[in-house]
Every structure is written in C-alpha cells, then in structure tokens.
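Shown here is one chain on its own, the form predicted alone, set out as structure tokens.
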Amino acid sequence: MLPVAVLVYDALSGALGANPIQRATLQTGLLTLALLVLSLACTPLRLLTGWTWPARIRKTLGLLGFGYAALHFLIYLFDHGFDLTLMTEDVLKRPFVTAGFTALLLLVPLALTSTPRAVKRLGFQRWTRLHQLAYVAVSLGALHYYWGVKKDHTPPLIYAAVIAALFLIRFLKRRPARSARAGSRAAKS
C-alpha cells in the first residue's frame, strides 16, 4: 500500500498542488486502471512465454486494482459531500462518471469472489464466466479515462491499446486450442 502512503504524505506536507482533491483523484485512477491492466496482462504473459509465475499474482493485481477503485470512488464522494444525491444526479447526467460507477459496480462482484471458497461454491465454470467481467470493467475504466480528460488523449489511448492488445493475444492463442478441442471431439464421435 505503498502509493497510499506517499498520497497520504504528498496530502499532510501540502505537496499535492493547488488542487489535491483533483490529484488524488487522478493517481488512484491510474493506479487503478494500471493494476487492472496488468492483472489482465497474466494470461497473455503466459500464454506467450510459458511462464506460470504470472498467474500467481493475478488475484492480487487485481485485488489491488479493486482497492484503488474503491479509494478513487470515495476521494470523489469526499469531493461531493458523501451526498448521494448528488453522486447519483452526476452518474446519470455525465458518461464519463457513468464509466467510471459501472466499472467500479462490475469489480464488486470480482473482489467478492475471488477466494478459494468462492470458486468452490460456485463451481469453476460459473466463476470462470464472472470473472470474465474484468474485461468489461478494464475497457470502461479505460473509457473513464478517456472521456475524463480535456486536452491530451493520448495515455487513455494508449492504454486503450494495450487493453486491445491483451483481448488480440488472449483471442489469437486460445482460438487454436479451441478449433483443436472440437475436431477431436468430432473425431471421437
């Protein structure tokens, strides 16, 4: 929790500018998207190199990515009051905000699930299939991104990218395996 250290230091020394509600906001937005990203980026890392070391620290990146999200939602209830109201009126009235809610609401479920016992109660199947929502969160966090900024589009696109690129590697490297399944099932047949 080292960058939550630094956030709480740069806050108690004054060093996080003019606007610290807004830099906070920002650093743990990317952090969130970074951890998430590069939860995302295991299967692909394994499948490309053979490595297994990537799926041991899967869960916790995206555990990780999830306490982020929920400490950059709650620096933006802090910013708006805690006044639910007003959250509510700002998620329904800007997409960006509306991104960024349902991302947050799609990770809930994830971090929630993700023990042993969990995967156990629901059965691998099933859990396998919930978790697949880490791709529908990243791409909105990703969104979030980009429609939050006002100038510079560029790092929400290039994380965009990477995001994109996972999804290539992940679809291109499965899709053999896939069409190989298939053909000895029908071979059995």
Given for the second form:
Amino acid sequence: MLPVAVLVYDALSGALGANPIQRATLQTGLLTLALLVLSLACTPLRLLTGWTWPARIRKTLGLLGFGYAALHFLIYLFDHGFDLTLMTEDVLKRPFVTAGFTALLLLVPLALTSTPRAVKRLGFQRWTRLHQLAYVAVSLGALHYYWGVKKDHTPPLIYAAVIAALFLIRFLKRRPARSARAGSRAAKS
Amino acid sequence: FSRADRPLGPYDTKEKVTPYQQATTYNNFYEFGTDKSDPARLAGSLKPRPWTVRIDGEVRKPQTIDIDTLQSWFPLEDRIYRMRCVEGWSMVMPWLGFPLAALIRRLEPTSKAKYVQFTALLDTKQFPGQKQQVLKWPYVEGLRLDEALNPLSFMAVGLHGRTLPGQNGAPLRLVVPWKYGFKNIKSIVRITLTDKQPLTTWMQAAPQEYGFYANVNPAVSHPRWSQATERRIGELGRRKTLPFNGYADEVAALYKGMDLRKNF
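Would you mind giving the form predicted together with the partner chain, to go alongside the form predicted alone above?
What follows is the whole complex; the chain from before opens it.
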C-alpha cells in the first residue's frame, strides 16, 4: 500500500504536476498492470526455479492489483464528475475504455473468491478454471494501455511482451509435465 | 512589465492566466521526449541563438533570415489566448509576438501560394527525443493561406513577458488558438508557401485520428476519446469545450460549407 501513501503525499505537495488527476490515473493504471503481471509471474517462476515462496505472495499481489484497478476506476469516475451516463457512453463507444472496464469486471469475481473457503466451496478445479480469467484480464489491461497512449507504444509493448513470455513459460513447462504424468499413468495400468 | 498593467486587446481572453510554472513544466514537445516533464528537464540542450529561418516556395522574396532581424520587422504585441490540447486539457497563455499575417504579407506570396508549411528544427543534439522515431522528424505543420492570414494567427517569441523558453518552442512558434495544440509547431526553421496541402506530422502518424484542420470541435470525438469536455490546468473539474475553442466569431466563416466531420 506504500504507493498509495506516496500518491496521496505527491497529490498534496503538488508533485503530481500541472495535471494531477491525469497523472494519478496513469500511475494507478501502471501499478495495476505491474502488480497483475507480477502475480502472473509467480507460477512460471516456481516452475522455472522450484522455489515455493512466489506461490505464497501470488494472492497478495493479485489482490493489490485489484485494489489499484478499483482506485484507477474511482479516479476516472471522479475525473468525469461521477457522471454514469458519460461513463456508460465511454464504455460502449471507446474500445480502450471497454477493454479496461471489462478487465476490471473480470477481476471482481477473482477478488471475491480469493479466500481458502471459496476454494473449498467451489472445488479446486472449478476455482482454478475461474481464476484463469486473470490471464484474460491482464491481457485486456495491456490492450487498454496500448490503445490509451497517444503515440509512444514502447512501454505497453514491453508489458505485452512480458505477459506473452509468461504465458509461453507456463505452456512449455506444463505440457511436458502433464504428458509425462499421463505417460507414467498409462504405464502403470 | 506585468500584463495587468495593459488594457485587454481585441482577441484577449479575460480568463485567469495559467501560471508560468505550470505553463513551462507541462508540455507536449516530443522532440525532447514523450513525457510531459521531459521538455522542461531537457530544454537546456536547445540553442535558440544563433537561429535562422529559411523562407521559400511561392514567395517573391525567398531568403534565409536571422531570427533577431525577423523579429525586428514587427512591433511585438501581447496576446492572451486559450490553448486546448487534443488530449483534453487546456491553458490560458499570455504570448508575446507578432501576427502571422504581417510576416506573410511582407514575404509577398505569389498567386500560386495556397498553403503555408512550417518545418521545425531537426537536430538530435539539440532535440534528444529525435533519436527515437516516435514521430517522423522533423515536425511539419501547415495552414491554408486564408487561415494563416486570419488576425488570430500569431507567431510567438515570448511568454509571460519573457523570452520564449525552450520547452515552449523557442525561439519562434506558431499559435493558432482555435485549433488543437499540436498545430502550434515549435522551434520553426523553415516557412514554405506552397500550392499543395502540406502532409503534417500527425496526419502521417495516424491519419484516421489527426486531420489537417484539427479545429477544436466538441461535436467530433477523437476516435479514442471524447472531445466534449476539457480540464483547465489548475482546476479539478472539467468544463465544456467550445466550438473553435471559443473563437467561432473570428474563424467559423473560414469553413463555411465544409463538412467538419470529414475535415476534422
């Protein structure tokens, strides 16, 4: 939560510059994306290194990411005078808002089912499937960023490349493991 | 001298002027970098003297002229103009300079001249941002000749009663207050009168998003965001954007009969 404190301090001290709302929107958006990417990096990191600690901080990172996404959205609403008609129009008419808003909506059920009790209630398999929505949400987040910038597409493309690399590691690491397991099961029977 | 000491001119706005600090630290000037704070941070590398401006194309007196000589041709005037960025924010800028029309008349355009093309400096030493091809350098902008001759069109050499700072486009920049800010090309080194509509930098970069006219128009959205409202820098809320940025009385006649949705 430290970045929130920094953001509030910057806002009060004028360090956010001449257009603080635009700056705060950008910073919370970037933090959201960074935290979600980090939470998605936990499993690939465990697969590559065998470490277990990344898995333990995965949930915290994801929830923090959701928190910043919600803050980002609140600042957007504040920016538009909490005018819900305007917001609806933006969501329906402007693809970059549509992508960001959809990503936020997808994160809501994930945040709500982040407790061990929810895992039990849903059953591990259904819970895992539900939480694969995180892949969609983070991809939409990167797209939202890419469509939102005026010209310099390098930073959003870096995010997109990292996300793609993380997907690739999962894919490559999981596939042989699964087929090897399937193979040993076949041999036993 | 402070601007409060002088009476308002015919085109001045009475709205609160954006403080010097904000007007010089929140800038779009991709030649220095794409972040709003890059221009103020890096403007020291721009050397506005010595500086020459090449004048060519459909004029009777093509020439390359020193900026100080060019400036001495005209008495300097103050103009307090609104400036509306295509990104949805605005400022009130107290410029110092001379009418573009006075310069163009002095250059004696030929009967073939229909447009004015402006070219900014190309120099990666002075403009570190030009090492990245974020846009195609040098920056090019243009106006129709009748737009350029409109009394609102202005060449600025100063801001807030001081010499124009590097981050605001020293030593010479265009100011056309009824158009989005990106039309106001900075650090001009060449002015070409031509019979063809110039291909401007932002039209090249994204033709479906940025047109030649770029008149401020709340009724025509940018393809990715609304243009209906704007934030005046220094204020928290948003205000409604006015057609032609509030200068409709002065310029609307230039576009009579044109479809402003197509000619955005």
